[in-house]
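In structure tokens, one chain follows: the form predicted alone.
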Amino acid sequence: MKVGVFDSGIGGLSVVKSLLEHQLFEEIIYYGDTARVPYGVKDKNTILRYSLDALEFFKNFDIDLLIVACNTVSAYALEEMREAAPFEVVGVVEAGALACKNAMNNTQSNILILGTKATVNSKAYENLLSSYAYENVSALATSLFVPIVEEELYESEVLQSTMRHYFKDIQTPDAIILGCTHFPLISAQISAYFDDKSKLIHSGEAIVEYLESKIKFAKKFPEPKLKFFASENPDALKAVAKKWLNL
């Protein structure tokens, strides 16, 4: 079976990076629009038109599925994309929030999304989440988040700085949502900023839960193919691939 991945950049390697742990796939072709990063901060149609652009990307290859690794695109532009493509079409939002679903069996738990400004203005995941009967469900726009990943600047105080200023009024949640696939890069630290006394869940693990909820795959790949593409500079987004998926 070959799965395609889009994300906006370099997020979506966090979700490759649990695909290829799982061993699901005999082919993966990664697809990050890095010419255009960040989405989070775009209005709806631009997000639209590129999220369509991708779609006629991978229209390219043979994939039996397209994984959309994009938050921001899985709240906006998924229906769209579903309409125009040959091949079925999942997206993180729906699989984030039935992982939290699935995680936090009480519907009072304090819930807590971040997400891009278009993810969390969305209300992709509060509207999902409501429908599960969490009553308890906050957002916060986090896109400095984005930037700092795609620059790699995990231990930086850059990152120590920002998550002062996002958090410093937020008391810990009994779960956090990383609505974006930039975040698990930085999970970490943000599990160590609550003292690690708040769940994480991310788009990766939550796909896999998702997908192996929905597919029955008939046999493990421990060593697929794969291939990785970027709108501009790919070189840059191969040897992060390389350094992140431990290639």
Second form
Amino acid sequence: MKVGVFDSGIGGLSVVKSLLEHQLFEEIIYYGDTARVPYGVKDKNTILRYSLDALEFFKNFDIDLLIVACNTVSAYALEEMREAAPFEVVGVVEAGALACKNAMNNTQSNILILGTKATVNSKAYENLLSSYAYENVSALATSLFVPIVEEELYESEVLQSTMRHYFKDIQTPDAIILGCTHFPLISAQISAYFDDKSKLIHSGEAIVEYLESKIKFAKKFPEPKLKFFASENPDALKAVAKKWLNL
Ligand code: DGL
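I have the form predicted alone already, so could you send the form predicted in complex with D-glutamic acid?
Time for the whole complex; same chain goes first.
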């Protein structure tokens, strides 16, 4: 099976990492819209337009499935992309909410959603979690984490002070949904901030769990074909992919 993976930038590589670990696909085609990242501070119409542009890009390849490895796009543009696509399109929000449900039995659990401003404003996660009867759910827009990740400032004081700024009034949650695919790249730092006491829900692992529940994968592909594209500076994206995915 040949799969497309789309994100606004490099964050979707965290999803590719999970796909590679589970050896699900024969070929993976990645596209990051690095010329226009971040999406998470833009409005619905812009996110929709950019997402439909990305869909056109993937129409050049004979893919069987497109994974929208961006929570912001999944929250705002999934239906429209599905209507316009000649292949199946799956998003990370539904998968993430389901993974949270599978991981947290107690509906009284204190769940914190971290996402971009757009994802948080969409209430996409909150609506799904409330349909699963969770009562203690809160969401926090942490959009500044996106440029910090794009700049690869994982070990920086900038990240530490940004976390202090966003989390100063937050009690340690039982679970944190990393509702942006950029955030797994700083998951160790987020987890450490809360003394590693919160269960982290990661879009990449969530989508693997979701796909494995829907598709019968008969074969493993330990060495899939990988292609990386970006709307700007593809070499920079390839360099991050190499490092992050140990290629
Ligand atoms: N990686 C995207 C997400 O999952 C967001 C980054 C952006 O703001 O473009 O929401």
